[in-house]
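One chain is shown next in structure tokens, namely the form predicted on its own.
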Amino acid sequence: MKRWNGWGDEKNNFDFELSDSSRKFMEGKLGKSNALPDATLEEVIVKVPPSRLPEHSLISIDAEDRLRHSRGQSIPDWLAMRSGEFGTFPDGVGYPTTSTEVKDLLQFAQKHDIVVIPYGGGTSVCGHITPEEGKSPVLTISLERMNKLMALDKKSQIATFGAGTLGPDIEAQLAAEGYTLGHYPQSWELSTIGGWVASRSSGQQSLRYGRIEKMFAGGVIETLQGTMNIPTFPASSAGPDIREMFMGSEGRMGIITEVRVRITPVAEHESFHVVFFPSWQSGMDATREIVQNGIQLSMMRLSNPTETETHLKLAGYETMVGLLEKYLSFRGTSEGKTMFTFGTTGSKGQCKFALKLTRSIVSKYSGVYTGPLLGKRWEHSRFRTPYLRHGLWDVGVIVDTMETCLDWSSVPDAVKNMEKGIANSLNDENETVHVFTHLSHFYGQGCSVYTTYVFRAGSDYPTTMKRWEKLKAAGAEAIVSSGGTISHQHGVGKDHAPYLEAEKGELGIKAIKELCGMFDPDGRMNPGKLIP
């Protein structure tokens, strides 16, 4: 079972505990801290009220599973869930296990005037699924029953799912076929394959599979207007294109019920590799080349000066990261420097031609190449990052993240601002925020800007939520003045609303917000999300 107040499931053992080592490091960077205390389920339990749903055959109202599904993993999320003050609860959880369900379920929210929210995996960090307080009763549509793979195309490749899939049960149920999707973003082990679409996700591997936009084929919506089939084209000219309409809608039109993707068999081969470079310009202009060249890399990181360091010190390999740092001091790479981790996925000839390609390019700027074993480690552990939160939460510490996604001749640029706006965001506060930053989900154009931010907590919880507010504003106003998207893969939700109207445009907005109105009048469909 997930748990109730936190990331992950409470069976598994990957909470991320800090090494003494660790511990000092980001105590040396924001000095002592100290942990708020924690509300116990049955604490929050009780303060659950009654609910005001009529009666329903596939609507739980118990307490606990209301609770469960009251929060995503926000920063606002994770303090509410944490301090055990939730505000709004659902009054209910649904759990349809077809489409037809769902069009049940929707038609009863609009006969009794109820709001609904759809609920995925539940990873959400803008705030897609938090309930807003209202006169009308709130439902929460789960989808978690709907997890089969329903039909496959081979001759055709096309994989039909239940939005309800998770990422391992995808991947798991293609495998057995001798395929993958191929989508894996940083959630991948707890969200779903419906919220991939809703909300646009973009997955570690995108240089190879593309981001979902790309992936995404088709499927079924249930609206309150009534319900959509998508058909799957290879390609189209006829008019705009409806699946667009769907995605990144984030529950404001309808529930989407079942997702037709764009698979492709199993690779032959599949490894990662990580170089240093000397500096971060170095780094900048040697991945440049590579994704512009059309390199088949099938994933690029390149972790800026600050990024390397604290990946280094919290690894927990201490011997092993010692004598790293010795070979690449020896090799004239060492303050400063850069780590870019990179994947080969394909044919065994493929992927041998891709490396010797990146690594001449790597040479040409001074890269060293350590060859697979940091890589192995990388992918060992490429899912276990967000539980680094339950770590440093126990020491009074909390992180962050903000991303973008720019044109190359304004990264740099941009970079600066975000990390400088966030980093002196709390200076009234005399408070030291550590920040760091990666370039990912590499394109000709441009890349993604992904920004992490580690801060204490405050003397308590509403303190550590004006700390967050300035740190966000922060962080999407410099991303705003730099001209970049307000996000690139986690949506816009209820966080980022505000500054969707610089992106968009005022036309843009109007544009959406009569598009939602059309299939949903009365504004009972995850009401306050995605719409400034």
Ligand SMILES: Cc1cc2nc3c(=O)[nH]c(=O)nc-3n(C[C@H](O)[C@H](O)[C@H](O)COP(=O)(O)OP(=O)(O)OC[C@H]3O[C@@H](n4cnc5c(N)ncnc54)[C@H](O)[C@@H]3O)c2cc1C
The other form holds:
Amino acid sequence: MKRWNGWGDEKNNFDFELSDSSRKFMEGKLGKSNALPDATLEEVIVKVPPSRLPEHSLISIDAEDRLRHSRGQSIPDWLAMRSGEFGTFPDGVGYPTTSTEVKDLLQFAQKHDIVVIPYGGGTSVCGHITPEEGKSPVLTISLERMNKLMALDKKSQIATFGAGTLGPDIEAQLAAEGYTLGHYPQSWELSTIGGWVASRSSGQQSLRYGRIEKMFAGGVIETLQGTMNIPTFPASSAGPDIREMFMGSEGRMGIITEVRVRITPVAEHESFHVVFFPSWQSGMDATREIVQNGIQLSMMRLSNPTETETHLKLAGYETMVGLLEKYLSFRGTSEGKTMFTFGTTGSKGQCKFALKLTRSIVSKYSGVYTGPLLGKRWEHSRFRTPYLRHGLWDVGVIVDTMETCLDWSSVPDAVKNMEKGIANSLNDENETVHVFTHLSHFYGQGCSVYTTYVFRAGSDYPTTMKRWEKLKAAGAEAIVSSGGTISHQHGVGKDHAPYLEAEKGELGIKAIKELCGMFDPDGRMNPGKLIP
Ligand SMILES: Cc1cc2nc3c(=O)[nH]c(=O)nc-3n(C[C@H](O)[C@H](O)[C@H](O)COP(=O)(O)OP(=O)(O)OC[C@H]3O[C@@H](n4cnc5c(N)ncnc54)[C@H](O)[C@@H]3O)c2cc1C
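Structure of the form predicted in complex with the ligand, please, following the form predicted on its own?
Next comes the full complex, and the chain you just saw is listed first.
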């Protein structure tokens, strides 16, 4: 069963306990820290108020069910779950199994003046699924029972899934037929295909498979105004694309019940590799050249010097890292080095060719190719890193991220602005923040900038929340002033909504509002999210 107050399945506890060296490293960066006390499940369950919902056969009003669907995975969500101070809970959780049952629940909501929150895997990191306080009862509709491969058109390479299908279940059902979707967000284990569409997700191998926008070919959406069935076309010039209206709609326009996606046969070969560049600038120049030359890699990630240092220190395999550091130093790459991880996926011949082309650009920029060993490590831990949040939490250290996407000409300054803004935002408390960045999701035009910040919990929950608010505001303001989008992949939800107008403009916001209002004139679909 999924943890009620943290990440992952209760059975998995990877990296829960920090190694001594990792703990010392963090202490050296931030100073000694103290863990905050955790509330127990029993203590929180008794705080869940009586439900205000009329009875319905598809709705559970069980207190624990409601509690488990109250929050996502943002830092405010973690602080609420760990302190036990949730504030709000949905009045019930609906479990439909078909589009018709979703329609029925929406009609029920309309009839009884109920607010509706669609719930996929609950992995939102921007407050997407938190119920707002209000007079109307709140019904969270979980898509978890709509979790099957419903149709497979092998000739057209189109698969239809129930919107609540989780990442591993999608890949397992497709692999049985020899296919893959290839969408691997770091939250893959717990997020759903409907959630990916509703929040415009991007997977780690977007370089090969594209973002969800490229995969989403059509589907079924139940709205308060009726059913929208979007057919699949390879391409169309018939006016605005209806799919675009629902991608990133964050539950404001309706509930996605079926998702039709473009799939490909499982690749013959896949491997991941690591290179170290002597400097951040050489790494940025080389990776831009690789992507702008159209070399067919499946993923790229360039860690800046602080992220490189942090990863190597927290990696947990000290002897190997020690030898690596010696080798890199011998090759003239030590202080200020940047780590470049990349993947090749395809036929054996394609992979060999892509590796050869990449290595020739890498050596032009004095990069040291270290082979596939560290790449294997990355592959092994690609979905395990989120579990590290637990180990840090237990010693009073909190980790969060901010991400954006910009044109290449704006990338270097944006990295500086984001890191500086975040690092200085707790100066008034004399608190140090450990900040580092990587570039990922590379495009010819630019890339995503992904900044991680690690800070100490305050003396209590309210102080910690205030710290996070300062950090988040500093990061978001730096993104806006650098000309970046407020999110490349996490979406808007509640936390990014105040910054949306800066990129959409007044007219753009009005158009989005009108569109949501057309489907939902009473404003009962996920109010308070997306639109400021
Ligand atoms: C550790 C961690 C790592 C992450 N890494 C990535 C990453 O690499 N790439 C990335 O893109 N994101 C990432 N995320 C963010 C998050 O996983 C994505 O936003 C994901 O797409 C959310 O999917 P979900 O099924 O969990 O949706 P939820 O969190 O349940 O919902 C998100 C939003 O979509 C709406 N929604 C969900 N399902 C439906 C539906 N069927 N119909 C209508 N609306 C719906 C909800 O109402 C809500 O507004 C990460 C999150 C965490 C915690």
